[in-house]
Amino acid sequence: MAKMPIETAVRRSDAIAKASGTQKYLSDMTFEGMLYSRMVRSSIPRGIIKNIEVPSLPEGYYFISHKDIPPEGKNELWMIAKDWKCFAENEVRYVGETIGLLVGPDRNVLANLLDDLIITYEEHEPAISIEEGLACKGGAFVNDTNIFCELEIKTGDEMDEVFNRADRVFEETYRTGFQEHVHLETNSVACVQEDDAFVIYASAQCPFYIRKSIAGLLNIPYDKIIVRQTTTGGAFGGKEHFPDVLAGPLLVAVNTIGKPIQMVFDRSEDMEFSVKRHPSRTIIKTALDDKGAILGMDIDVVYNVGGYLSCSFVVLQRGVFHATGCYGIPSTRIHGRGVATNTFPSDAFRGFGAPQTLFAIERHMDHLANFLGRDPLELRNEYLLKKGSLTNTNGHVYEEVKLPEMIKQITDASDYWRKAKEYGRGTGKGIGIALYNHGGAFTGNGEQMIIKGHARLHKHSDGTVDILVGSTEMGQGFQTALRKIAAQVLDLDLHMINYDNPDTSKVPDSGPTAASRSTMIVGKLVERAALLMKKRYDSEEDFHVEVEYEHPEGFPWDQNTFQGDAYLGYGWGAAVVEVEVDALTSEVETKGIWVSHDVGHPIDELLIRGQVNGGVIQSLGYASMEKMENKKGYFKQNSMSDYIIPTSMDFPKMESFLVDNPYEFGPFGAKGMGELVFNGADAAFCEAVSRAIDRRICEIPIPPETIVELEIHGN
């Protein structure tokens, strides 16, 4: 193993158990005396709870609410803020807000009790859309303006001056909708009392987040809550903060009842009553000189936060910091706001705010090129970021940017230039290109000031080594990647390295499994710890080593002004998509997909290919078919028959390239990549369709019925 290059593919450590169906998930687990639970949720988007009429409960059944939180506890879940209630007490802010919990030994009885429970409300007028939230429809319910969070960043000259000297101005508005995570395993949590501690079993990304979030409900120390991650069947960000919303009520219930309790969502629950990707509205106004050169961009970004803040301010920050994409714009002003609405709170989703604004800037570059009578790729090439370029936070790009090489790879492979000239607009055939990036790890000072990740390695007397970190495997192959890193450094076979699902009582906090930081940051911690262990491995039988994150010098950041180096390194991507649109049905057939990515140096090429394939197809689903509508506060789609996701039949095999560009601060040169691969195929798809039907596309998704409307009514 150790003599093989690190990028050489190996069989995943979880491959056999998952492929054979022997892997156990939380829904497979039982505990002695275990009870089941069903959430009692608000059925209106906004109002006041006037009365809760609980049916007569059989012996052994319970109704749990905010009244069961002990006097010393507080009815709050501590995510990034503490505004999200564990149980609604008085007001409700969205359909599906947790009001109570029904608990008992028979799930059928619980379902009947839920049907018989009656809640009376004083209904208030809700604000559902971004525009309604900004207008404070029904009256503001967050601050005086319904604005949860806000920031503004600037570079170059003042915008008023830039637009005063402009010869022409080009402005457009871009929108993206909700997107459902559709993780293979639905949300699920169990809680068990062991001695004087509470043990949370959770299908989750961030075990230490759960512990911090719910401890205040009982006002107990963190170490009295033990979180054990169970094998997690997918997450995509949907299990970053949302497991707190399940674990909190269960903790209160177990504290009250004294028996183990399990909660497992069914698919319709998961789709109707869980967090989604933030819908967005981005307005880009570009000033041009008399020769068509870009003088500056004024960008306004608004994300629909929903009823509670959760991690939306951090999502908004990343969206703002990626709003100019892969381009160096002479002067910028980017204003970001997160608006409160009476919809289910939005939260983390692969890309974490960047896909929304990257879609907007890529569509803007396409439409701007059309406005100027130029090829979109030629225009892009004039403004590409490169090593030393200034970012929109007045930081710098420190790495070689290999976008020209990547562009050549995919344009040659796809025959882009010929097809772009040959396929006339409106001929039913189209080809589009998009460029994208993604800042690795937490923004700004997050890693050194907030996360402060740790990793520990333990050598046993038999020579085996345990990796002890809080990071989680959720289908992305991280357990395999981390074992490879340790084995390579220690010159051991893979079977000598153990890495189990984390237990917060046994592993140090290495930070959340999010933000494309796992391999880049935690992998580097494991590499450093393995180097320390290697010096002692032959001379000591049973010992451990532990390391803490160390931030490289020379990357200034001011969290108060959001100025400086938001990210130490970026992943980079380029995508070409070719389509053909049926003239009768407006159905789109994707004829080809070509992508290239810079993820530093790959830890395992097969894992990388899997992430690329999944992320690109997920992005194409976001653009083409994943329509999730919220009408009057209710999600219309709640099953796999009406929320459509891509299958292997919907898109052709893609051709994928990697460029080697080792990252100085990553293990074996690796950078973050799990989110990067989502960030651009959607825009390339939309440009291809746009050329095929000769219509501007400024909003996604664009299923066939939307294309029909565009063809009939125009832009």
Ligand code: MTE
Second form
Amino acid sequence: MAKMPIETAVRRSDAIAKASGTQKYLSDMTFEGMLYSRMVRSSIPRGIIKNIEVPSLPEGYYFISHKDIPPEGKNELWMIAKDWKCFAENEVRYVGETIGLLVGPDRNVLANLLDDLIITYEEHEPAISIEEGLACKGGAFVNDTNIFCELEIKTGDEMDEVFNRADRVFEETYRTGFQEHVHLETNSVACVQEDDAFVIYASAQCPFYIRKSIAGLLNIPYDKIIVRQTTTGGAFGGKEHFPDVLAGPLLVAVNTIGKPIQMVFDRSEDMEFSVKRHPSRTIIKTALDDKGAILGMDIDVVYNVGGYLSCSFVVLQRGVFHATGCYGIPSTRIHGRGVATNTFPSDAFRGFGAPQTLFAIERHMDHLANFLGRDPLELRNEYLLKKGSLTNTNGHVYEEVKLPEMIKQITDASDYWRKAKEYGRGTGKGIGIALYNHGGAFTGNGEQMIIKGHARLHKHSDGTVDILVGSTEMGQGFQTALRKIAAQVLDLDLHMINYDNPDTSKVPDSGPTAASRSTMIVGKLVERAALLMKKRYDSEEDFHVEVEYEHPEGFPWDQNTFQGDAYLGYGWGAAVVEVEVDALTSEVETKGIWVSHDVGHPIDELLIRGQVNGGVIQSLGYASMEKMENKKGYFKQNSMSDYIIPTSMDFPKMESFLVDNPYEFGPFGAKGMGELVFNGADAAFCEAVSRAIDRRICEIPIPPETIVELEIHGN
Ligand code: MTE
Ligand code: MOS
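Provide the structure of the form predicted together with the named molecule, given the form predicted on its own shown above.
Everything in the complex follows now, all chains and molecules, and the chain you saw is the first one.
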């Protein structure tokens, strides 16, 4: 049988079980003698715990707190930074901070006990917004300044000199809000003792992260904690570090009680008491010469980190590195800060810091064009990055940038130029465009210095091959992609390749399932391992091969100064959105969505389409209806009826293009793309609405009530 090209779609490994409802998730699992648990959480955003009054507990019920951490252990979770405690001891910094666990056999009894447990606090004045955090409202609680983390990068001439030369200056401030992940499966973890080890079952992206994060609580070696990923019903970054916040207390509780314990959040808990996308404020100041050419950009980025730093410095770095978008700007200075506030710690969310600054630069390009009396796409075209261009970290773009071809695809398909001219401003009709990119995998030399991913393949005597990696399926289709890569190289039928949810005691660490790195980096490891296996496949029965990540030569990066090649390669995207705004109700109807992406060479056209559809719609939800407000430290939206996410009724079918641009270091030329597809439709939507109502839009989300306000008050 002739081999099919790799991009030809196959049926997903997980399609039948998930679509038919037979797939088992963590909440379907029980263990002998299993107990349930409820988190005892801070009910105030900031203060000191004065007293915890635990009601008298029936036989078989327990209250677990930091006091149950053994003397040799440390009360900390290791999520890049180690500042987020497993259990609050004295100070609480956000509503929902874990103080203890109630554990027992009956969930109703646990709920009653939770109601009867009384905590008294000395309350302090909280800082909630970015501005309040920066102003140290209520007094600083981190570093005397509330600045958790900070970086600055520069290219070209000194900014003062650039602005002295400027003929005109254009400056604006852009803001983005919280976003909730709304993975269909809520956060779920269980902990069980098995022989002399603790087994964590978790709906999670990164089994090896959990192990590392919680081992210190009991001060035990990593291999005394085994993490088994359970089939994960969506994650979107929300299960990258956050499962540690469930797994840590459970580990301490199981160590104390000696019985299996499960914790499954209900939907309102999952929305009120879990991590969110970082809200942001980005100020872009552009220096222009007398002909309107851009001399330089001075960019100030602030992300709302919440109560603990955890992984936010890395998120901020990615935000800063994406702050000039797809453009080569002669001189730049980008300053980024992560500010402490008394909100739930912000965390990874599809795009990992890039969507916020990309939104800002795309709105800036639109408004700058308006300021100069130019067409926004023409202005963009003039500054597009090309192969060989310098990046804002003084690195280079190594690949061919196919944006011109992609722009042509979507402007032709949408009839952009005619509509842009015909729909006058304020006519109720509008069309907008945005360009975006996403740096693949970990920043700089992180893959080589921090992760050092491994992948193993095992051939059994019946000819079947197991893929052994720590990377996870969370809906993005990775399981299918990886099996395809191995099958294609080994020239085997797909059903000969097995890939199970990882178990840290059985698979090597291939790094986290994050940064869109799995197909591109782990897929490449599997491709290399399969090539090694192929040589021995016919002659040997039962054997395995293992490979380690090798960093290509010639991509300098200094993680102390943030100089050099932040990424080896990028995924690229372009989106056009067309809208009509109802003159009476201000409701927006999206009339069309056209997108084009460069994902290298596609591993599976249907999987790519799934990621494109999901990512683009998630981005449109972020821009339009997904409003998560925090009032005085409390999230106001806690159900799917008040936090509205898009359904298939809200947006029309999109027209989606791909350009083929094989990536030298990816398997079969594939690049990372799971986050790229989130990074730009939001800005295109805003530009379309902005033109339709003739108002400037510098902040998302813009639900209808915000559009009414804009129309009344103007901007
Ligand atoms: N797609 C689905 N269906 N579910 C998810 O949880 N997560 C996104 C993206 N697409 C996600 C998804 C995020 S945050 C990342 S980092 C990438 O998938 C990770 O997948 P990859 O490493 O396989 O590209
Ligand atoms: Mo994705 S935000 O890197 O898990």
